[in-house]
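Single chain ahead, written as structure tokens, the form predicted alone.
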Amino acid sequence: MNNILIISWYTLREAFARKVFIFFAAISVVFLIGLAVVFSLINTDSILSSMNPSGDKIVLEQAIIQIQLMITAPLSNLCLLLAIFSSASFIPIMLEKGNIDLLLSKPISRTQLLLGKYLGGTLVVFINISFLILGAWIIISLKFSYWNLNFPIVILVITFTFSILYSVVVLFGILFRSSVPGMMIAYFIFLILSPAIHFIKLQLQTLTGKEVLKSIVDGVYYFIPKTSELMGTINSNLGQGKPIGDVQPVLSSFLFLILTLFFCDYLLQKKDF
């Protein structure tokens, strides 16, 4: 256990020496800087007035915490798709020539470095994460008056479903030793696979005489994790504090992360170097 956090600690530093720290947070700084002009700019008081003529503070409370979401449901697409540019090169660098030969020559196990770098690359991101939806989140409850306590909780769904993506750009760039594969793939199965897997499902569901084509979707939807419901209801509903609900994605998008994380292993186990 010790070696791992050393060589996640390692991780942490490249991610320093690297720049992936400053670049993460420039753009975190210019997007908080804008959010906070804009709402400087604008008069809250009649846009709350208008989505809750009737004053009720109950409804006023879930109109601001709507505002929050709606504002904040892009802000973590994008930072998932910083978080995965950010942190795809981690891998192939380690097993550069010199510097996995460098590694290897310590006294730690190959699986020892794989969850090292595989943790060390999700605190990275993790930090990043946290300072920009923290920093959104106390700008926005500044501006309303209203400190919605429950919203930081998207952090962690982030960062999970982070990690769902990190375990693919890790087993690409095993194979490759290339980040472009794996970031290529983690973005197909964020924008594309996972929400039109959903979608076509949920169609299905309404339909007659199509058994074929249900059980060959059910087949790819069970396979493959489940991100857009993630970062869509789940995140909506920890951010408003209501229960996740239906706990199937996170159970199979956890399997999901299991599997590839011990393929992984075994194709470094493999490896010749």
The other form holds:
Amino acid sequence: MNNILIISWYTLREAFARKVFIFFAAISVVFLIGLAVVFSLINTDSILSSMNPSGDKIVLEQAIIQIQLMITAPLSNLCLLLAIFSSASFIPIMLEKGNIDLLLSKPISRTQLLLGKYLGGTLVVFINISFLILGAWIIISLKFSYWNLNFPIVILVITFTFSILYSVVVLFGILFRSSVPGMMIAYFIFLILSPAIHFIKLQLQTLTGKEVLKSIVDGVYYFIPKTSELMGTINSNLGQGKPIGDVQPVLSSFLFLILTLFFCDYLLQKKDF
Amino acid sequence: MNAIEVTNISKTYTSFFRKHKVNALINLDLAVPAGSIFGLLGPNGAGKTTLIKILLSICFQTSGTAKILNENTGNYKLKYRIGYLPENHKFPSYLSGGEALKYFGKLSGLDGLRLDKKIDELLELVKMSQWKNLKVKAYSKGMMQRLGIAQALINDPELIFLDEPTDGVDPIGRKEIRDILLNLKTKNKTVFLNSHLLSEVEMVSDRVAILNKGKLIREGTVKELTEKKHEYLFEFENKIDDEIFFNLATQFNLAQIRDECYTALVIDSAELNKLIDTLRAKNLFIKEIIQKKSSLEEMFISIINEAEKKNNL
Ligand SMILES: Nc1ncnc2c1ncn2[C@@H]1O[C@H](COP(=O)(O)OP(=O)(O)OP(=O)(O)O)[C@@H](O)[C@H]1O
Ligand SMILES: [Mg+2]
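What would the structure be for the form predicted in complex with the partner chain, rather than the form predicted alone?
Following is the full complex, with the preceding chain placed first.
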């Protein structure tokens, strides 16, 4: 355990030295300032009263939460893309000739190295996303004088989604000792595969017949990580303080993460350096 | 006791698509006595680094077994007792020399004041104290190498592997590194050294092995390897009579190089004395005898050449 924490801690330092934190912070600060400026220019009361002509308190709160989610949803997605980009090279750098030889000559197992880097990478992203989401949350809450205490949980959902995609990045990092293939696959899953399969599955549900096609799509659907649902429905449900709804995407994605990590470990154990 | 025991180890690297195969090590047997300095020599690509990496489970043998410190390789906890300086090692470039040692010290299970003290001690030993706080990325090649040696010693290892330790180090530094190695030996540590710099290996090693194309072609003490064949240069007053020369040449390994100059290859001083007696008995007047002791370097080149010839046959 100690070894895993040491590697994680130095992964944070590496990220810091590679300006990942400053880069994220800069983007976040620019966004947050932008948000604050826009908010200071517009009159929120008129927006709210148009959304909620009756002035009902519950409806008003719902409207504020909707605005909150509308603002942060695209931002969370952008964050996730940046997070994958900034963490993709942790594993390839560790596996470079000269680096890995040194690490493996120390009393640390390959599994510990893997988990240390994985945890470290996830922690880096967690910290950066927290900064942005908490910042946005505070600004929005101040502006509307309403504190949606459920909102910060969105940070966990985004980090969880990232950790699933990161396992894929790590897997391809080990296979190819390069950051690009893993990044491409992760982007592909997140931007194309997951939304597409989700969409196809919903479309097929409305059709009758086509049982074979349905079961194939179902098979693929259950196997691939469900980043689309996580960042969509589940994020929004939890952010609104509603129950999570269907837990299946969470569980099956988590299973995918665990299996991918086991496979990473298997590959790493056998690898010659 | 042996610190390292290698039995019948082979290593074949296969490329990703299994098109290329490299036999980096072929049926290698080797034993390194504990408390000695062992030098592994061999031309580029001989398999020296591969052997060390197998011993440290950085890569895995295709067949055979290896034991270090009387335990099977593969258990990572064994590395609490081992130090390693890889060839072309890289330290995290964002760390300073001192921080890098701290990182690897922590991974070696050290911490706190004890680690800090050890770091200062080692930086002093490799003469790097003044660069303790300089970022590693600003280090010169020789400074990297010195820091690498400090890193290999951070856990007070019983067994130390050094892959080309003097690579890029200036002559004074080399001398200092040799002294460090000899000092380790007095503390009863085992040092396994890979090097091209034969003259250096010669200076510190108790035993040497020569590896070529994955095969062990010689092993022994430096003395055994270099003194096996003494070559002597004889100069006589006059040229030796053909008939006498022919007689002598059947008994001794004698060859004429110039008019009055001959070379003789003898196994030991007994044979040398016998040769001198025979020459004197034939009333040959010897003007000068010069011993041409082959250095490890010459021996190395001739052994490699011999091995190449055999391969080509
Ligand atoms: N990861 C690898 N994949 C494929 N082949 C390799 C790998 N590492 C080494 N080899 C091959 O194995 C052989 C032995 O390499 P090794 O690095 O052990 O040689 P060496 O004796 O250390 O050479 P040098 O003196 O140049 O450091 C070489 O032919 C090399 O090309
Ligand atoms: Mg080498």
